[in-house]
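First, one chain by itself in structure tokens, the form predicted alone.
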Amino acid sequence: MKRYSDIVGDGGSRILEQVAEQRARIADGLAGVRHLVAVGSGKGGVGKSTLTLHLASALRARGLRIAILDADFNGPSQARMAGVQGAVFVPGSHKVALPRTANGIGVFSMGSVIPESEALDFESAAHGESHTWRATREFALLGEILGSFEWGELDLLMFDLPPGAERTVQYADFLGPFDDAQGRPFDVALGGPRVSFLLVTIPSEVARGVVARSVAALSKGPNRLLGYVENMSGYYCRDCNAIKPLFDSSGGADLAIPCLGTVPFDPELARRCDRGISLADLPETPVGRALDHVAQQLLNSLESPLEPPR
């Protein structure tokens, strides 16, 4: 019987060759994307998905070409919020065309494929052992999506990540670098980073503590952290046109990365997200102005010179 220590390379399974082929397909599919931005947190319930869509809308209002990949396969929410639930995937010029919002943002979400009453399921060859390979299957699925859809010419492709500090690090490892058709690393081919991270927190010591763990975990590798956004920093009262307190923002862990802005909670925007209604009049509110500020800070951070690898 062979032991693990007896296996040389991939043990004749061609797995390394298959992985290389998949990563080349991904690099080819993303060749027209200027920036990859992963929006994560580590903490659930901080409004990360909502902020991703709102920020994408603010960037789109500036004329940028934007797409969102909802990487939370088990809890997808972008399809409902973007109004693409039940969207039919149709062939594009070369690959599968992306569903689009009313304002032209391309969106892939498992919420367009699987009804909200159902869960994504991966069959396991060994009963009760699906946990041993579920993450592998999820990242294989992510690779198929990246390589099979027409992302086209984009200024930003935004990844809406699932919660969990360890999941954020797994996505950092997966998302680069890729090799392009000429065998060059994807980050070199684009003249920029493989992926940049934007983290989201709320004015809560518990939330900031979890996000601080995500910062620490990402900082152990060659990952670029653009900064963080403090979401739900008060709520916007439309009756009195004022921002009122929502949390006791007395402090919390030092996140040690730049704050790109604070965004209040707006119940009207939450209602629109639930119904998949356009956010076209977003700039007319204090929340819209806050998001526009974050959008500008994000663009400034992306265009700033890259720090040397650690």
Contents of the next structure:
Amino acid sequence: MKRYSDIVGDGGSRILEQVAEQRARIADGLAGVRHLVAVGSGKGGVGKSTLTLHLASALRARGLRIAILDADFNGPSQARMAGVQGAVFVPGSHKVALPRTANGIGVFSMGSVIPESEALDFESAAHGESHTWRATREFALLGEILGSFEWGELDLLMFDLPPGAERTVQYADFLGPFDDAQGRPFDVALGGPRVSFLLVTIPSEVARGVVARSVAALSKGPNRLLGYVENMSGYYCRDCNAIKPLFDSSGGADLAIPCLGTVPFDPELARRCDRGISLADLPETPVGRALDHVAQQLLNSLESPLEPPR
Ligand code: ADP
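Rather than the form predicted alone that you just supplied, could I have the structure of the form predicted together with adenosine-5'-diphosphate (ADP)?
Shown next: the complete complex, the earlier chain at its head.
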């Protein structure tokens, strides 16, 4: 049996070449993308997927070209929310074409491929060791998706991240650091755009504590944090047409990064998310206006000059 100490160099795996090849494929796939925005939190259930989709819709309504990559491979919500469950992947002109929503947002979600009655399995070489392989397999899959689909010319590619502060940081590592010298949104390692983070919280101390950890973890590296959105910031009562408190007001976030806006909880939005119905008439409601405001703030912060790398 070979011991670790017997292995010389890459052990004949060509691992460095394989990584370089994958990076080149990703760079090629993302060459036409202006901004990568990762919507994360650290906390689950705070509305990352909901805000990703509906901010994308608000930006799409302004004429921007948008796609979403649902990076929550084992809890993919985008397929159902965006109405692309069961979408078929077909060849495009040179790679796989992206399924599209009725309003023209390209969406990749594992939920289009794997039914909700099944879980995604990452193969493991040895029984009881699946944890060892998980991140490797997960990021290999992300690389495959980035390299295999036709992202085309986009203003924004939005990533709907899974929960977990440490995984949020792993996505930051994978998608490339903020190291541009000319102040343009380009990542040297990827040869494509660099990822910026938008974090989602809700007005509870429990959520704020977890999101604060994500801010701390991301701030250790050269990452661009655009700011946070406070979701479920009050409850929109349609009967009385007023926003009512949902959480104790002392739970408000102070996360040491800019607040790009607050979005109330609207049962109608939850209903539409469950049914994959579009948002066409929501702009006339408080939640529609709030989403539109956050979308504008997001655009402003993306277009604002970059701070020099720390
Ligand atoms: P996450 O992606 O952070 O796990 P989701 O986006 O899946 O969270 O949201 C969890 C649930 O809450 C979903 O059913 C979603 O429709 C609902 N939800 C999130 N934000 C709102 C909101 N502002 N108004 C109504 N429902 C919301």
